[in-house]
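In the form predicted on its own, a lone chain appears below as structure tokens.
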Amino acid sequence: MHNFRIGVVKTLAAAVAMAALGFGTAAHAQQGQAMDFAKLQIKTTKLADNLYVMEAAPGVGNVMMLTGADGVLLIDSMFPQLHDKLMAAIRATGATGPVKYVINTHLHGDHTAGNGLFAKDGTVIIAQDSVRRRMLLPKSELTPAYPPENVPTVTYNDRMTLHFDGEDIELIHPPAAHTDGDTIVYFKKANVMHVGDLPASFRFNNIGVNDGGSVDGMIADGKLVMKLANSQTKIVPGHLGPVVGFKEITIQDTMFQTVRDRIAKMIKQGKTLEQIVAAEPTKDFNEGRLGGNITPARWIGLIYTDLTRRMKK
């Protein structure tokens, strides 16, 4: 028996549910342990004179800043007890303006938790109409809305831009994928892109399947990503990195299909969850993938739960 079956059908279906939140409530790192922020360090890589990037662990959402004579623009936040680490590592770029927008790359709590710190100080929170939309309503009694001063102020449908900075700031919205409020923000000048948490980075990426995600969705918006991006794009992912290319991308995409036609198969042949996850539909792509935080269980079941729902319309 492999290391990752041990113990799971106990856990599963709270694995699988705390996956679907999204982190929305409660900080988690590595295979969903409690996160000790009082040890996270952030570190910083320059992608251009005047963009960087902000890493803090595997389970906090990746920042972007630009920086110039109109202030500090953020993609994503953060978590609040980050906050003042985040603003440290911000000045000590040289940024000395204020932070006049933090845009966020969808509603997930790993990169929207900090928003309130932010607008406390007068930023102005940007993201898609659905992430609003999703903020102001409670997932359930035990799950209730985002904070008010974490909901996002100015909303767009399908496109933004923003001059700021000197830069062309162009905001897209895929179809839904990681979750129906998704954000790519491109960078046009630079030629640099955030894409969020769409399948970017080498690992098993969150599905927000109580959030209008879907695997199909994620497939969908991997190959997206790679249209709008050209080969000298520098291509900056929710989580890890701080850049991957399109090798990676492409990595994700195979896996993603693989794996999602696997357990389909396995759905139509009427096995159960803990059956298809003792099947270990994902071990030939686990090496390199262990680091993030979803398990290849936890990745399983979220794909399971898409595809049941929609199999059963």
Contents of the next structure:
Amino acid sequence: MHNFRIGVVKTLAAAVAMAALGFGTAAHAQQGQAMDFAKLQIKTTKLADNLYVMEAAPGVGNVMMLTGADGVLLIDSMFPQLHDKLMAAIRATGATGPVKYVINTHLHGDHTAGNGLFAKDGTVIIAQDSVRRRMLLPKSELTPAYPPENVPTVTYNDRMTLHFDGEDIELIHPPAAHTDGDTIVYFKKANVMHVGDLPASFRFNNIGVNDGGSVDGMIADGKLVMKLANSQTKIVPGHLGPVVGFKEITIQDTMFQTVRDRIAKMIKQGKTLEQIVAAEPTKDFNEGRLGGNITPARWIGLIYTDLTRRMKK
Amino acid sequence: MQPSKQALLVLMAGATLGLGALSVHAQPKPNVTASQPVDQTTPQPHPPFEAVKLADDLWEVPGAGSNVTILVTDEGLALVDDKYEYHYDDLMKVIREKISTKKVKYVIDTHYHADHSGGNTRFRPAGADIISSIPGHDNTVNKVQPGAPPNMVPANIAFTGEMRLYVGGREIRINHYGPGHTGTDVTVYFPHARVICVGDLTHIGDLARGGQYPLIDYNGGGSIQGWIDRLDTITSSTVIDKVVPGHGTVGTKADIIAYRDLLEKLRDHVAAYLRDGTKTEADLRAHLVRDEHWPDPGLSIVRSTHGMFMDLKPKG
Ligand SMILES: [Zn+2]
Ligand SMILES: [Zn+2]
Ligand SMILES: [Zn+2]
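Instead of the form predicted on its own shown above, give the structure for the form predicted together with the partner chain, please.
Below is the entire complex, every chain and molecule, led by the chain shown above.
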């Protein structure tokens, strides 16, 4: 292989990987579709007596809210530009009391950028400890800067349970998948589970290849979610909800495996990323999955980056 | 590292005299410093609480119930243990008058025993987040401790493995490893001051007054071997200047090692006594009381004997 070509491939892979960070406006700007926060409306769906999902846009992480006598608990925090709308949506449900906790499903800005405005009002931000560690890494080509006010102040490394508003809330840290700091949040009594950006809704999921994530981890954790949950569990995905079930997860998992195998085969055949993208390995899965934030080309790039890095080892 | 004078004495006593040393006490004193008095609901009179400074921003309120360690930050206070519920007013009084007027943000329970976590009943409604291990939460909910007050409040945040709190620019590391004094024990480490709170995993300063008869709460998930392993993990993995035990005086890493050696000696002694397979649990109990002077009835003999017998008798 010519050195020139390797250079091009590396640069393209890095660009794809950077775009994959899902870091809010930066990622969107790169796609030429910066979010116009002023135009976004928050849609609220009630899942149980005291549990709600708030959705703003495909590029904004879905927020869940638990409400009751102890106050409000949120999963993820959207963007600071949406803070007032999110608070209005919270109060519109009749929820009272302070927002006591925000649990982050992982570090990406579309799930954590809103942390700071909550923390300023005394909300405790909770996450797996890798979220904090990665947020505090010095900024580099592959790691975006995370504002210090968004960094979690209560972290766990294995398992955590919260007892709040009469619910038992389990935080489960699965093996690295979307990132190495993922948290699955399970509301035991209501049988509702927020799975962050693990495979769930129909889309080309971002894979945090620079945050400890991997395609194989995504495939494994898709299966794990179906072991932790049961067929009655309402599963809230990080994007494009409000709720999915085992059917969607199974189909997503199959897609991940099929496309991974296709790409791995082409890499072994010596194909470049451009050639692999041109071969359209996702073609038969594109239908119904183009509404997400990640295009097929970007998604292929993520899997390519992950697989080639691991083949080198 | 040079062990403190006190620790050296303990080490020497342990090394040269072993468990047999206990027999030099013709009249063993009652087990006054075991983890809990038997009556845990009736307020007991106690000398006024005092505030002891451990570091610039770290205080201790020793005395009745359990020792309480307090980190002071601009964002609020973090407490390790909170004595009995009936100590709450006196504890808050000494905190407010001598230490800080900031709100209590966190209370960390070193384990589920009521003398360490009874105050949750007041601190939780006052707005503090209460943190414990998941087994600690579950033991409180399931009322595992005999004689504990009926209104015990469990932690609202529980974990296994490691948890960290970042409050007012300080870091607090909380670790739960497994069976020890109970199955719920956590240690709380303040890296900036190199101070570790070990709850009842180590007795310091009361080794001739009851602390030498360990309460191994097998019902609550404890284990003598787990306890020894646990102390080894702590001493090998942590830089420690000061150790705050659940009861008694503040010490050093050497005190943890001395207590670990005491446990090992007890384990070996009991295992040797049971080795020929002919001894019953009643024999072991009688032996500990008659030859080793364990106070009877006492919490330690009542709570530790059955578990040690099942754990250390010959297998197979
Ligand atoms: Zn996301
Ligand atoms: Zn993400
Ligand atoms: Zn105890």
